[in-house]
Every structure is written in C-alpha cells, then in structure tokens.
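In structure tokens, one chain follows: the form predicted on its own.
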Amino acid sequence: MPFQLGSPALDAVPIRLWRRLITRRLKMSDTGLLSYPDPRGDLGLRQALAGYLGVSRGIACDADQIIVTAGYCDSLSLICRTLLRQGDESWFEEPGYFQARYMLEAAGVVLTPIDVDDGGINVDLGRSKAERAQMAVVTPTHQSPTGVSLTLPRRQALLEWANDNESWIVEDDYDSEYRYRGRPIPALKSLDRTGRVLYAGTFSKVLFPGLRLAYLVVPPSEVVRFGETLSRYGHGCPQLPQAALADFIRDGHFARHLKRMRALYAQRRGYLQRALQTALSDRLSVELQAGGMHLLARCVGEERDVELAERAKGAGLKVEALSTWFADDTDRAGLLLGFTNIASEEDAIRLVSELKRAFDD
C-alpha cells in the first residue's frame, strides 16, 4: 500500500538475477539442499555474512557466531529462550518498534520504557528506572521510528552499564544500510569488548520480505548455549534460498545492490519531502534524518495523529501514527510515511494530494 513502512522498493528487486542464482543452485544437484537444514544456518551463508559484517559494519566475528533466523522477531525469540527467564526485565525504547514489544511481552519479558531524545535512548534514565535489568533492546544506528542515532557517549555508557551488570544488549541494526548524508556509523557491536552485545540484522528490507531470512551474531562465550537451544527448538530455515543468498553476497551482487538502492532511496525520499512541504506544510513538519526508509512528519497545532492516520487508511494509504509506537500515553503526535515505492515526482504529488483530501474529508 502507498506509504507502507518496512517495504523495500519492490520494482527494484533483482528478480532475474535471483532466479538465475536459484536455478544455478538447483542444477548443482546438491542433495544437501534436500535434507533437513542445519538449524544454525547454511555454512556458506554464515561465512559470507561474517566477511560482509567485518567490512561494512566493523564487526569482527566468525561463522560459528552467526545464526540464520526467519526474521527479527524470530531472533528475539531465540534470545529469550537462551538467555532470559520469565519475568526478567528489559529496557525498551520509547517510542519503539511495536512488533518487537508484542513479541517480548508474549515471551514473558517485563519491559521498562526508556525515553528516546535527540541523542537516542537515555541511558542515565534507564539506570535510574531499571539499573538491574537483564537486557536492553535498542536501534542505535537509526532509531525506530524517530530516525535519530545513538551518540558515542551514550553508546559507551550503554556498554558500561551492560558490563557492570552482566546484562545483554540486543542491537537491531535497523536500516543501517541506508544513510544519505555524513559518514556511515559503525555498529554498536563493533565497540563491544566484553561480549555483551547481540547483533541482529535482516534481509527483509534490503532484498525482499518474502525471503524470510535474518541473522543473529552472538558473543563467542554464548555459542554453545545458543547451539543447545537450537538443538531443542530450532528446525532451521529453507536451504535453497540460503545457498542462493550466499552466492549473492559472495559474488559482489549484494554490495552493488545496496549502492544502487541508496541512490534510488535518496531520490525517492526527496520526492516525498518536496510534495509534503508543498501541499501540507501547514499541517505537517518533516524531520529529515540522515538515513532510513521512511519520513517522520510531526503534526502542527492540535492535529491528532491517530485520527489523521485513520482517515488516510480509509483512503487506502498506509500511514502510521507516531503516538501508537509509545507504550505510555504521549502528546508527541506525528505521521510515519514510507517512501521506498514512490517511483516519481508525479507519483509523490498524486499520493500527497490523496493524503490531503483524506485529511480534509
């Protein structure tokens, strides 16, 4: 749907290349593709990921530390089963990714909302509210949904807290591949010297959601524990797409694809930004962050974002209300609008016109 969050540009997915890689793997007549998969993930894919993360995110890891999962929430479920017990407490960004909140609460984790400001999650506030929490779930590179980056002092403070309390940090490296200005920000995991950070990534947004492949990097000290959990509960992801994805990364297609998509998304973001400023500047104020796949537009005046979002959805526009991403009541109103599938300036103008009509109606 127009403005939908988390969906990559489906018109730019390299379908022909993907079909060719899948066909090549099938022609190899490798019976391993037909057997039960390794619950840790295809070894070739894990090796390719280790190389990619070392170069692109500054993460020094080997294939044994990487686990292939069926998505970010699957990674969170695996973490909960391995490292936490029912009733354990975790910091959670406020606002934060609601699907992760639902999953953690369903797993019996007690979430303590910690405010996010222009510097990211407020670590001092977290220590005052829940010093002894067993875990913190964060999106430091591009906070979900505000788009701010966690500052270096707060990164260091967060790592210090985890080390002091022997707590865990889950780093969801949300949208880290898409940064349109400034230098790339290294992953929080790259600063981890004591093995307290678990790094989670996914291919849903950089390739296509139907692939259903993600990955988790665990500290060396926890490889055995996670292996035991996988032996009890893990059934593994389908082998064929994993093998094709390993080829996609190893042959250089992944790096080239990301470079193309960064340029494309920077252009499409500009389309939406200009259309919003032209048609709705009296009602919405666009906050242009350094990266990401959506725009945050703050409501001007007394507009209620939930009401505006409902009107938009009634017109077939998948706009999200910022206030619904908060665990507690808030007066911070805004709209979240995805731009990745807006193909042209004319497309943006047309969709924003539809959005304005929905608001006026």
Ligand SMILES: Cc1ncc(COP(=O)(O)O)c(C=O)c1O
Given for the second form:
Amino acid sequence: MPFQLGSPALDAVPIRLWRRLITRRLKMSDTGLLSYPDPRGDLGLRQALAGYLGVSRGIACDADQIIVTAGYCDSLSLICRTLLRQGDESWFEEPGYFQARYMLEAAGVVLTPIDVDDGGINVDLGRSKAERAQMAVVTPTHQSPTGVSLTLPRRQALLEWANDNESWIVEDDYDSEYRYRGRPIPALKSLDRTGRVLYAGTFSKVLFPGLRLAYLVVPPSEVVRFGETLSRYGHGCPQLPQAALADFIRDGHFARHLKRMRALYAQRRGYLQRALQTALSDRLSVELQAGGMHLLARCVGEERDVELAERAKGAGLKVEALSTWFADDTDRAGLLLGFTNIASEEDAIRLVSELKRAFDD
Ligand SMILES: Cc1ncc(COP(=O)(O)O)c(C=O)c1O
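Please supply the corresponding structure for the form predicted together with the named molecule (the preceding block corresponds to the form predicted on its own).
Okay, now the whole complex, with that chain kicking things off.
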C-alpha cells in the first residue's frame, strides 16, 4: 500500500539476477543443497558476511561468530533462549519497534521503556530506571522509528553500562546501509572491546523481505553457548537462497546494488519531502534525518495522529501514527510515511493530495 513502512523498492529488486544466481546453483547438482542445513547457516554466506561487515560496518568478526536466521525476531528469540531467563529485564527504546517488543514480551522478558530524544536512547535515564537490567535493545544508526542516530558519548556510556553490569546490548542495524548525507556511522559493535554487543542485521531492507534471511554476530566468548542452543532448537534456513546470497555478495552484486539503491532512495525521499512541504505544511512538519526508509512528519496542530492515520487508512493509504510506537501514553504526535516505493515526483504529488483529501474529509 502507498506509504507502507519498511518495504524496499519492489520495482528495483534485482530479480533477473537473482533468478540467474539461483539457477546457477541448481545446475551445480550439489547434494549439499538437498540435505539438512547447518543450523548456524551456510558457511560460504557466513564468510561473505564477515568480509562485508568488516569493510562496511567496521566490525571485525569471523564466520564462526555469525549465525544466519530467518529474520530479526528469530535472532532475538535465539538470544533470549541462550542468554536470558524468564523475568530478566531489558531496556527498550520509547518509542520503539513494536514487533520486537511483542516478541520479547512473549519470551518472558520484562521491558522497561527508555525515552529516545534527539541523541538517541537516554542512557542516564536507563541507568536510573533499570540499572541492573540484563539487556538493552537499541537501533543506534537510525533509531526506529524516529531516525535519529545515537551520539558518540551515548554510545560510550551505553557500552560502559553494559561492562559495569555485565549486561548485553542488542544492536539492531536493520537499515544502516541507507544514509544520504554525512559519513557512514560505524556500527556500535565496532566500539565493543569487551564482547557485550550482539549485532543483528537483516536482508529484508537491502534485498527483499520475502527472502526471510537475517544474521546475528555473537561475541567470541558466546559462540559455544549459541552453538548449543542451535544444536537443540535450531532448524537452519533454506540452503538454496543462502548459497545464492553468498554468491550475490562475493561476486560484488551486493555492493553495486546498495550503491544504486542509495541514489534511488535519496531521490524518492526528496519527492515525498517536497510534496508534503508544498501541500501539507499547515498540518505536518517533516524532520529530515540523515538516513532511513521513511519520513517522520510531526503534527503541527492539535490533531491526533491516530485519527489522521485512520482517515488515511480509509482512503487506502498506509501511514502510521507515531504515538502507537510508544508503550506508554505520549503527547508526541506525528506520522510515519514510507517513500521507497514512490517512483516519481508526479506519484508523490498525487499520493500526498489523496492524503490531504482523506484528512479533510
Ligand atoms: C526496527 C526493525 N528492525 C528489524 C527489522 C527486520 O525484521 P526482519 O528481519 O524480520 O524483516 C525491521 C523490519 O521492518 C525493523 O523495522
């Protein structure tokens, strides 16, 4: 649906190339593709990922530390089974990614909402609310959903807290590849000298979500424990797409695809920003962050964002209300609008005028 969050540009998925890579693998008649997969993931893919993470995210790790999973929540589930006990406590960004919130709560983790401001999660507040928490789940590159980046002093403070308490930090780096201005920010994991950070990445944003492949980098000290969990509960991920994905990265297609998508998204983001500015500046004020795949537009008047999102939904437009991403009550009203599938300036103008009409009706 128009404005849907979190979906990559479906018209730009390199589907012909993908078909070729899959077919090439099938033609190899490798019986390894037919047997039960390694629950840690395809070794070739893990090696390719270790290379990519070193170059692109500043993360020094080897293939043994990487586990391929069926999505971010699968990575979280693995972390809970391996490192936490029922009733353990975790900091959770407020506002934050509700899918992860549901998953952690279902796993018996007690979540303490910690406010996010212009500098990302407020670490001092976290320490005062839940000093002894066993874990913190954060999105340091582009906070989900506000898009702000965690400042360097806060990154250091967060790592210091985790060291002091021997707590874990889960770094969800879901769309870090998409930054449109400034220098790329290295991952929080790249500053982790004592092995407190678990780094979670996904292919849902950089390729397509139907692939259902993601990954987790665990500290060297925890490789054996995670291996034990996997040997009991791990089913592994389908072998064929993993092997094709390894080829996609190793043959240089991934780097080229990311470069292309960065330019495309910068353009599409501009289309939407200009259309909103022209038609809806009396109602919405766009906060343009350095990266991400959606825009956050704050409500400038007294209107309730939930009400606006409902009206938009009635017109077939999938904008989301910022306030619904909070666990506690909030007066911070805004709308989240995905721009990745807006293909032209004309499309943006047409969709924003439909939105305006839905608000006015
Ligand atoms: C904040 C955040 N983290 C992670 C993910 C990735 O989830 P998955 O790997 O299940 O597609 C998403 C997808 O929407 C997300 O919004």
